[in-house]
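Heads up, the chain below is alone and in the form predicted alone; it's given as structure tokens.
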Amino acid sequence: MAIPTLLTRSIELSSALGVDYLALGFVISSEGLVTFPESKKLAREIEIELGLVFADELSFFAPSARAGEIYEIPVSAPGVKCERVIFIGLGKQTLGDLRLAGAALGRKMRPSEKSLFNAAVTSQKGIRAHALAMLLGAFQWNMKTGQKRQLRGKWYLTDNCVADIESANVIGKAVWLARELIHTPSNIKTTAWLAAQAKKLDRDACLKVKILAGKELTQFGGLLAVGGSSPKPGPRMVEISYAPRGSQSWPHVVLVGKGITFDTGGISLKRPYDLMIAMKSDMAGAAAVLATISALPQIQPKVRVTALLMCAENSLSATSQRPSDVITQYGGTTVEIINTDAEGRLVLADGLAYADAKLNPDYLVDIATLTGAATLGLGRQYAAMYTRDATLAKKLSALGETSGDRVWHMPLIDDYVKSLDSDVADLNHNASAAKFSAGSVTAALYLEKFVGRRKWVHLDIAGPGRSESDAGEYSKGGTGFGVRLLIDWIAGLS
């Protein structure tokens, strides 16, 4: 994973002109004048050194200065290394605008392995968001023969906010990891492969990895029912723990991620069939929790964290579960299977029940690309968040706005619980006993049956977990949604 590196350097003329590319953030004042709010003095010094007037150069393009708007001019002057000056619109300089500007700049620099000096944002406000957005905008992934998949550039930013830039590096690396996992095609990304990627974290002394497979999963009826459709290599449960010495008295967070490495829908086959093309990303929840816990040794929060990756492939075969089957989830609850394409809640329920019974969490969070219904009301910019803890919901909503992983608190409507009734089992898993619609709500109500009395949050990321285009900080394909939110929340529990 060749991710660009964010470095710090003082903002002065020699450092700015001593790199290949210089980026300056600009706005347009109420008087219609082009200004460089974060680097006025530096911009003027560069103009004198290069014999240019930046406002005149920009006027040729009739700029609007909307966030992420980019123009560039080539430069050539004796003794000056700088090849291009890049102008980035900062919009109204809100946190969202600074993220858009950073992402646009990162995407602009994708093909280059050369260094960049960025004087777009130098103030404490928004520096981490802007810097992190640069890394996220730069992400690209492909398997084309003879092409480099990622750049290795060095990008210099202000040295006024070193801690924020170091934090951006750590979180950016984690999001890139999640995106790498999601983008990997499913003929490579088997459950065994995904477990092997998690096993690499064992190299860190603060992280311990345990993998359950085969007979070790006897009690995990949901995982076996789904993963039994693809018995080679079969399902896996991966347990990763962050528990440094002396951490027994710290708050304990358990993260449970849906890890469906490919989802055909099983016997209830997805139709139209092109809906399957994106289903290599159905393990985005597991990718998010793996990436989150991978960053904790660098962040060092005083919080114990356990990540559970519930990994299976939902395939179509002679060993697939059938509509009308009855399975037993971890802990003993019997469940009537109605639609084999509602498989994610089955593997999550096992993980939640196991966490409640064995891990004694103070907080229990699951994250999954769970329901298409979640996108109907919220689109692809917000994840659906379910919890009965209003204080926790308010905290996560606020962190979502600042981190960029935005969530919307959705209701757990008790009137809809009757839809989970079954004539032959404790529950039916598809809310088919009543016609309430609200598929994202009823899926959350199903999961709630397995969390005991824990402080529980369910994040349905079916919308923002995947993007159909390069847009803002999102890359086309898997977005790594949830990593920024979870890291910021866990760090704040210290």
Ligand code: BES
Given for the second form:
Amino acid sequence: MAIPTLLTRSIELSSALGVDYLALGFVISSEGLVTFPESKKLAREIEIELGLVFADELSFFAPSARAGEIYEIPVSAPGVKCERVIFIGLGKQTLGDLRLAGAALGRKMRPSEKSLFNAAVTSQKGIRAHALAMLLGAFQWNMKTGQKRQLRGKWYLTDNCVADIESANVIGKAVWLARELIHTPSNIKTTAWLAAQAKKLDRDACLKVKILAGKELTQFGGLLAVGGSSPKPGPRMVEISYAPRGSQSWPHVVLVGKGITFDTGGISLKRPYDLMIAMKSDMAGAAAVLATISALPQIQPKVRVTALLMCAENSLSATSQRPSDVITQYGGTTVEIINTDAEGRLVLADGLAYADAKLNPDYLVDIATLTGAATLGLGRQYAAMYTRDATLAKKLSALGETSGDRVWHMPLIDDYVKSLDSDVADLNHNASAAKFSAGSVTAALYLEKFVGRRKWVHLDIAGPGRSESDAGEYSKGGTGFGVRLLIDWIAGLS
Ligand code: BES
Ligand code: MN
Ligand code: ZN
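Please give the corresponding structure for the form predicted together with the named molecule, as opposed to the form predicted alone shown earlier.
All chains and molecules follow, beginning with the one already shown.
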């Protein structure tokens, strides 16, 4: 679907009433009055023009002004184009509330809705979050024939905060891109297809894209072991770099994303089978790093960034790896395969080891739909974040709250490292669950073996990477989790 753009325009009476639909945010003050923060004057002028008292109209509904609550009233005033006023509750106007309100408004803009908007924006405090949430709430994906692919109308926002709205447009576009990739079904989304999507970024002068396949991957034993299960087209590693002129002296961030285009579990087949349906989303980490780097040419941070997409399908076939196989990860570590459904750590480990050996990163970040255990622990609202760097953890936790991609700092528990011991290889890749539990922690400990002495962060997004329903800024399916967080973090490093 075509990605929408928010436009800015000074919202005055003439422009507000010159569109079909008008949106106004409202709150309920302590005296129980309905008010329109920061657009009070405009609201008053519109009331006069339409011959209405908004508080009276709203009192008919007994509104609570909960964030995201929506009421629509039809209007018909002679000589006025506006046919409907939409009220959105702003709650207590916290960032979270403004996001919920924006998302509710965004849903009204979906192609399946009849909408043409002039949204007179209601709060300038959180306008970036609010505007971005509008874009995210509007997202819809399907392959229905005859479905409109374009959002209706033009969306105007106040011109008071042009830079914030521009930023929302850039990030919104990136999140949409991630979501489109995640939603694409796996029969279309082969590893070659995913690499080809990345290759499109090559058109931008600031981005370079390199695709490794076949013999070029000889040293990438994890990628080969997993991706060999689906030899046509086989695994790919995509390396995208943002390195504008002069960037050699800037900090270097390497992002590694899990790009499993479908996860059947392999020979250790995923059960119950229903669990598998969601596994087209198992490349959400790769989608997040691709989308993040795609936005950088517009943001121009003084940070060098390399994204590694570790792409493979974990399939069930005669060429699948077997439980008890021993493979060699990039850099030479041998690994005893226990459960072929723990494939994510195998492809990530190659990427991390390669980054450590070849790319000299100042920060090494991986993002992956890695373990069901992370979802068990934290649910779907927070990603599990692992790092030994307390400063970085604090920073990312704070940015998680402001960006909306929230992360929870989890412990790398040294006592559990011995769960990675193997009788026959350097490591076993699946800490025997019965003895240690903590599946998300032991997966992180496995990855840590491959990061050398780098400043490293691991984000397990198995929970928030996918939403089972339309909720807040998330639409059902892939959420694009991580894009907002990573972009805000990188932009702040320069
Ligand atoms: N892709 C899954 C993790 C997952 C589960 C993501 C549910 C999103 C929703 C991963 O490859 C996996 O299968 N992990 C196993 C690891 C286990 C075999 C050690 C898991 O979590 O059960
Ligand atoms: Mn798996
Ligand atoms: Zn997986």
